[in-house]
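Only one chain comes next, encoded as C-alpha cells, the form predicted on its own.
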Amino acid sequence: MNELRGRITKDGIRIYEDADFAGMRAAGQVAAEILDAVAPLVKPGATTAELDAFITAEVTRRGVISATIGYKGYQHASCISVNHVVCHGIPGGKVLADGDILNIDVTVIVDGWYGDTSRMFAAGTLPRKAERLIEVTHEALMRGIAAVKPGNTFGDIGFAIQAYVEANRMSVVRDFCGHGLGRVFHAPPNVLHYGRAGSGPVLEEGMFFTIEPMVNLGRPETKVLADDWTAVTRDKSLSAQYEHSIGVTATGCEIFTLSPADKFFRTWE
C-alpha cells in the first residue's frame, strides 16, 4: 500500500499506511480493555461520576491520554449515557437503578493514536424490551461494519444498519453519526447510519472510521439539553449504541477496538 502513503481522497479521507495499523490497534486495545475493566462496577447504586472517576485513574494508571478531557470544554475521560440519553451524556451524581442500560464511551490517545469505543451495559435485572433494543443496536453495527470492504461505499454501510433497525420496528438516529480517526479525534468522512446503497464516497483500503449506531425503540428525533451536551430521545424512548474503531483492509476491515475479554456484546454477563 506504499502507493497510498499520505493520499487524501477527492472527498478529503485519509488513507493510511499499511504501519498505522499497529497504532490503531494498540490505541483501540486500550480503550477496550479499560471497558473491560469497568463492567463490574455497573450495577444499581452506583453513580455515573464513580464509574467515570474509575475510567479517569485506567486511563492515568496506564499512561495514556484521555481523549475528551479538555476538548471542547468537556472534562470527563467518559460519556455515560443512561436509558433515553442517546450520547454524550455527562457524568455525574445519576445512580443507577435495577433494570437501567447505559452506553459508556472512551476515547484514548495512544502514541498520537486515538482509540474510540463504546458499548452497552445493563445495572441489575434487565427487561426485555431493553434487551432486545440492546441486541438489534448490536447486530445492526456488526451488519455495518460486515459492509465495509473496498470497492463498496459509505452508503452500503448506513444502508446495511437502517434496513435492519427498521425490520425490527425501531429507528436509527439520524443526528449524530461516525466519523473518520487517526491521529486526529474526528476527522473525513461523516459515517452515516442510514442510507442508499451504492451512494457516497468510495471504501478503499487504508481508511480509519468508527461505525457507531444509535438506535431508539421509539422515533428517531433527538435534542440536545441546556448542558449543551446530553443529547435524548424527543419520546423519552429508551436508545442504546455500539461503537467500533475499524480500518479497512484488502478483503475487508480490521476491527481496532475488540474486547479481550469478549465483553464487547454482553458487557454483564
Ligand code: MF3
The other form holds:
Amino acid sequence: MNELRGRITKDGIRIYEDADFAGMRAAGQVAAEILDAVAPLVKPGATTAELDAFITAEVTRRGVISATIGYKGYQHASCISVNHVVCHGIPGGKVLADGDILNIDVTVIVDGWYGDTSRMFAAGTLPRKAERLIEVTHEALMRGIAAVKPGNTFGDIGFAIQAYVEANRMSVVRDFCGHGLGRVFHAPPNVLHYGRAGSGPVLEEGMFFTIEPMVNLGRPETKVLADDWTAVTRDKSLSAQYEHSIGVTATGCEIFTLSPADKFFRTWE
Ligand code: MF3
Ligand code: CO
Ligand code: CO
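Rather than the form predicted on its own that you just supplied, could I have the structure of the form predicted in complex with the ligand?
To see the whole picture, the full complex is given below, headed by that same chain.
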C-alpha cells in the first residue's frame, strides 16, 4: 500500500485501496445475480410492476439494501425502461408485448458498498433492428471498458464508445452519463459516453465508476416526462443501455457486475 491510495484527486475522484475491491465485488455480484434471477420473468403479458416486485423481494431475501428506494424520492428497487424509454423508467402497469425491449437497472448496497448494473432483456421475439441495437450497445460498453487502464483518460472511454456506435449509424445519448461510485451512489467524475481521445481526467488504479452508455437507433436527443423521471427519445426511436460497475487495476480493470449467466458473457484470456 502506498500514499497514493485512499486520497482524492484534483478532479474530486476517490482512489480506493486494494481491500476495497472485495466490497465492490460482493455488491456487484448481488446486483448481477438479481438481474440473472429476473430474466425468466421477462415475457409478453408481464407488467414492469411485477418485475420490480420480484426484484424488491430478491433484495429483501438476500438481506441487502436497495439504493434506489428513497433516492431523491424514487420509490422502486429498479428502473425499467421499455422501447423508446432511454432510462429511469418507473415500474408500473405497462404490459410487455411481443417484440418489446427493456433495460432493467438495479443498484444495491452490500455492507456499505454500491453495486450498479443494467442489462437489456427481450419480451418474445425481436425485430432484427432491435436485436442489432442491443448488440451494438453491449459491444459499445465493452469497448469502453477495454479502454480502461492507468494512464488512459476518461475521454478515451467516451471516444471508444462513440466511435463504435456512430460507425454502426446509431447515436450516443449525451444527456446522461456514468458516475463514480463506491461507498456512495453517485460521485465524481461524470463518465461521458462520447468525447475526444486523450481528454478528461487520467485513469488511476483504485478508481471505481460505472460505464452505462445509452444508444438510440435515431437521434440522440432526449426529454424527461412529467413524472420527472422517465427519459425518452425525442424522435420516439428505440433506445438501449448496458451498465457495469468497474474498478481500475494496475493493468486494466475489474468488472464487479459481470455475470456468467449474462447472454453476452465472455472471457478475455
Ligand atoms: N441506477 C441508475 C444509475 O445507473 C440510477 C437510478 S436512480 C433512480 O445511475 F432513482 F432512478 F433509481
Ligand atoms: Co449508474
Ligand atoms: Co444503474
